[in-house]
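One chain comes next, on its own, written out as structure tokens in the form predicted on its own.
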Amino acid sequence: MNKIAQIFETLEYGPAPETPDQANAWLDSQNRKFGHFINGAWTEPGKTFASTNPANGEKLAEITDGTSADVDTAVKAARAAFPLWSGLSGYERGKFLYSIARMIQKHSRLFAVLETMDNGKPIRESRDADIPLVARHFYHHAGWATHLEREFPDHVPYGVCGQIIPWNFPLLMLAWKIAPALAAGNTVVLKPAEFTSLTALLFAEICERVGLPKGVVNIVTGEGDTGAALVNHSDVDKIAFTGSTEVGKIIRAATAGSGKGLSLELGGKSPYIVFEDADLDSAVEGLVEAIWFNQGQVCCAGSRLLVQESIEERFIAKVKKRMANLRVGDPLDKSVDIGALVAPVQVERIRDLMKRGVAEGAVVYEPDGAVPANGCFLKPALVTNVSPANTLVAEEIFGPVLVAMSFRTPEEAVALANNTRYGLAATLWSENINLALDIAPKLKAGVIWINGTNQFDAAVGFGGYKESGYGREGGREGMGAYLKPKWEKELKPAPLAKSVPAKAANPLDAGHLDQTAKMYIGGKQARPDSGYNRPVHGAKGDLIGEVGDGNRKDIRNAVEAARAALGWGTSAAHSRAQVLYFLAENLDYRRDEFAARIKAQTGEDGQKEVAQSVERLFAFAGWADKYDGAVHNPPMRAVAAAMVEPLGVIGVVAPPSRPLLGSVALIAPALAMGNTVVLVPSDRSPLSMTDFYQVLETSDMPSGVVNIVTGESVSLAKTLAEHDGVDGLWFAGPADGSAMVEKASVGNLKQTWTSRGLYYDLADPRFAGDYFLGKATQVKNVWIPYGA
């Protein structure tokens, strides 16, 4: 029999190798020995490291090791750099984006290869997923050039971006984060990842060919030292990292009080859950897509599998029948499925976390056949027979490893999917249309993918929930993350507090005070736990009330009523509305009452401020049903719902000054967005809230979705940003308390707000728009294939 009729017979693959000559022959042109690309320029190599191909260990060049003074020269060479590059027309720097995704498209399969052979990552998926997508990302965000100034008016450029990548997708992590920081006006230092900086230093000979401004885009390639040398530097605006929650915590930490942006797209331990009415052999495809796709080294890989228990048996045999024909071999061979890891210590790594699963009960299947003897492979892998509490379950592995486990109900789907502290993405299969619809609104992950998995496009944002992380990449949201209200930079230091000294008094001498005000926790009022009461003085010295002194226990107890009361988030915005239009119109009825109690407080005339709270209630009311999301339309079969959903818990610490206003314009766009609050009034003059709870028992506010915790605020600040029941953190205060909030939020990443010691005006118009909307919300988009 010939070879021809013989591998039809057979249907075995035969080796389709890619070349590697022109990768080669650009690595020899470059003497195989990089420096840094600062200020449009080459620097001569310092010391350095070696980057291999993982495929084969074999040297592919020398990178230089970043030091510090490598980073400050190319954070000077961006800074000197932004004046003339922010101050282009959109349109013009839109060309400079045009021509580098021209330049990409023109050189894409070197891109490719060079990709291939530094990452390990099979030829298929760098020609035919990554650097397509890394053009469409220059494409797409020239155009958001273009019409920035139209789309997002009154918005600025941060600065100066420090930008650290990954090594998973080496050149698409650059794209996502360049495009738009350029777009936006931003110039930018880009570390890549010390094992894959190779196609990031071929980008930088890309910037040099289209011209782009010296100073515009920076590479300094280094270690984990170069990108700490980046997060510290003082005269860096904004972060954008990518990369693993554990070091996404650091650089949050070492921001904290910087006033730096901060943007984290972080790990994940994404559920893939089939329901029993799903396409089977189309939920595998999906799967082998989902987990095996770069080898598992993929932040959103559907690493959980969640099958329903009727289907789970021939499910389980649908993929490892499947298993058994995936190609494990070189990458750069176009008939492989999955390649090499991307370094030696990637491979222990996972084989060490395989070893503890095992040895807490999982049952690992591998198919049969070898792998290559050497280079850094692994075959695929799935795991049984495991509890939510087994280490592969709760880890993310990222390697080639999926971890199956089964349920009953749609419920047990959702709160299996949902036990986990990350939510980056989320893939579910039905062919029930209400089903899938009703289950992705209630997975907490940041991107739900229905009937497919692993689909990205420029204008549709990407990013996470909880521990994956903030900010997204792409689409309108993305944009957005590399711009600021152009009034914030213009922020003044809040005036110092006229400290009145208090009279001298017994505490136990009440005079003509009957009764001390109550915290509201739960629909209820509430006795601090602590058993004191703090006084509180008018603007005179006198004794005027008495609150309770909050301690971390009535926080727990605020914040367990407030989760307990989160369907508030997924009643109806009317109705939310309507609450918050009776809560106007109540606080209006006794206007006189709340402007005398400003009046004994602050000493001030206090009818200007509670017209503003009851305007402001009512500006947010408006709000409830109108901000909303948006139907994206990628370049394919779906359409991708951006579905605007609240944070969940925020606390909010409220400013010393304006009593009232100061409460209402923080909690009022946070309820409207559908989140339960937890409030520390003025610690100075708490009596407004104290008051205003009467005004929610009689507006229909459902319990626990308001709860007010009287006492010191920046002690219980620091109990509202440490507890991983609290989703968000709004703190209006001096610049030492704010760092503090930001730094102790550290370990649920919840995302904060805090004033820095700046002076916001809550009375100011623009505070009854988006500008709190949008720190009250999040965005989920849902694809939705369409199509017979």
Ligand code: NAI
Second form
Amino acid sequence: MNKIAQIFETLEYGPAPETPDQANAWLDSQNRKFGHFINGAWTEPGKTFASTNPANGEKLAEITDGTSADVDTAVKAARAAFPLWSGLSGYERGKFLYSIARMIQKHSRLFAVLETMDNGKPIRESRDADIPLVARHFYHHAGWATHLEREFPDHVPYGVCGQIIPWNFPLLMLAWKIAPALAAGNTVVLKPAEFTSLTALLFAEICERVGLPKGVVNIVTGEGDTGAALVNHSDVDKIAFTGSTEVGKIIRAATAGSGKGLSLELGGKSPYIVFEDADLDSAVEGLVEAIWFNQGQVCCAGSRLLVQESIEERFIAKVKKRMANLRVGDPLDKSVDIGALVAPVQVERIRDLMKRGVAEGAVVYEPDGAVPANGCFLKPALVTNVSPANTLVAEEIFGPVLVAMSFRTPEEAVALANNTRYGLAATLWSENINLALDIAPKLKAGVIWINGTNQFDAAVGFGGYKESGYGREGGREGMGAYLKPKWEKELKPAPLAKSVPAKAANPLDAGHLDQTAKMYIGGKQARPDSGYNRPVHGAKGDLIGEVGDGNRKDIRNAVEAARAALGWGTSAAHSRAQVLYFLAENLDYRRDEFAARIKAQTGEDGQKEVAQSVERLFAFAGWADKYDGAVHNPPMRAVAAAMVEPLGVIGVVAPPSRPLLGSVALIAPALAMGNTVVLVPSDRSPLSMTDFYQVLETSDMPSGVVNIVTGESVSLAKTLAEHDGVDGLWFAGPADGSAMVEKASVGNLKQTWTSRGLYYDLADPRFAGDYFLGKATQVKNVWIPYGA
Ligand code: NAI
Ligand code: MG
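Shown: the form predicted on its own; wanted: the form predicted together with the named molecule:
Below is the entire complex, every chain and molecule, led by the chain shown above.
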């Protein structure tokens, strides 16, 4: 026993252990062996593996490695439960979610202790962050369920959702997945991560206790193969995944062409920017939270410190001093800051990455002091002397390792911050509100924290840009991600094109045409790189014109021009509206000429299509300054400004039918929201859009905002899909082309919309609103604290 005088001498903490007794009692009551939770009942355990406590290596329980047959049984149960669950009123579903939230609060200690034992995170965090956020998520979505019919009219749930979650926030990720899915009326099959399934199994018991109808929530445990079986199951309507970018890409490729909904919340390498006028002591405390919270195993961890050169030395000294006070040890000790990493394989992975970084020149600082000899413990580490190419700067480490670099000017900070394939979150510290609010919109990330970090709330959407994935969890956006328009389920196959035999087969025959339509790139007419043209045939098969036969090179030039024109996205919405109105006006002015061109190509009366196109331009001009964000009020002294931002460059491959409207209906919403566009017009009837660039030129459209490349649709779509400079791709065409586009989009995880061979009647007013506006945008939440 320490004498008080001795304590004063060393100022050591005494132990403050949290008891594991109740969690052990619960595990014992289950004989420490679990089957799956399917159709409201527990299955017999199958082939099992151990779930261990990474702080001491002790086995906690045996859990079942789910087979594809298990997954199939669970999907069938979820399917069978769907009519009943989705048929309940939102209010009825809301009451179940409310009961779940209450039960979680009531048993919050048990959940927190079990989470800490299974995952290794400090009890302080599971008790004060994870579990309260879980309860908050269910409460919040109980409210959404109640208001669903009013807030999302004419929307329906997907059906059966397959949900796959990681091990870093086991119960919190379960809540982020299950709460909105159930609120919307979906039923779910959830696969927890293999290292951390226990709180999901305890949650299953909560579902039983609140009398949730059987089959609404099914929990199937297992490893990656079990997840893959769920992804590939043909009767799953949507996959929601959180985990590594690597597996996210596998899932994108695996679901390509299936029509399954998909949301991906993936990795990150988020910058933590400290300007010279920051409150440095607060910024140091923030940094502790940013990179040592949950041992750094956080997708949005502020793992890249960017500090202004003028304060670099002072700030780094403060960080080192603070690091020496971080206590690494038993996660069940209430005054421990850093617990155990999730598993030995993660410790090895981190050590390997550090070795690589050091070999490349990095210098690693670790504070003195010991960490427990057994268990998955690592000291906090600070890495300096690195260039942007160092492995430790480029790769997601997912451990307690901070990488530091410096910058001189705000512009340089933005450039360094955005120099990553990820875009999940960013933090910035400055006492100058003008500077902070100038920088926040320039950071390419889904969540920005000003003078704070790692803040989360159910009312505020969370999710990434770029290779950090797509879709949002939380907030209205997150709710919307579990619903689809009712009519989407009723689409019919697109009618096959009437094939009229072409009359001119000899390329030389085209020579008598006086004019060959050029492509339009960077505000200039461009000849095709291939040097070849394509004949265009009229409704009766006669040759009516020629266009350039575009290839990869033309697409690359067009993308380059579109990227150079991205300033369009930061121009005032009012100005974009004016340009779109002007386009409408100038198209209307030439309506007879455009109508005649449509008639020549399709044989249809073109007047109506021109009128619809003018109206559509008018409609989206009207939207440009109205489809905007919200201000959320999370339960703390902060607001979160949900800003609607463009994706960037959108490739648009227009449908074969409706030569004018088919393109205009797709580019108008993209342009209204500030995207720049590379358009591939109908390959059968491209002449309306090659005429259209004359309208563009007379309407004050800045160069490079709209680029038009004619040629064979599917092969140009492939080039666009594979191009890392394209941020989104819309493809209206056949099912096999759609599958190809989705598969080829994995390189930079661009967001895709494909028509999958179905008929989207683009003249329908339902396409004059938020359907495409939503797909043309992504929401960035900027957290702004207030109060002194
Ligand atoms: P992971 O991405 O493999 O695991 C996440 C989940 O996906 C688990 O439930 C796993 O069983 C499942 N899964 C694995 N392969 C699958 C497949 N082919 N199809 C369907 N589901 C599959 O992550 P892992 O291997 O546990 O961690 C490796 C690294 O990934 C970490 O060191 C970290 O860098 C990163 N990671 C990032 C996360 C984030 O939230 N950003 C979360 C977890 C890991
Ligand atoms: Mg475990």
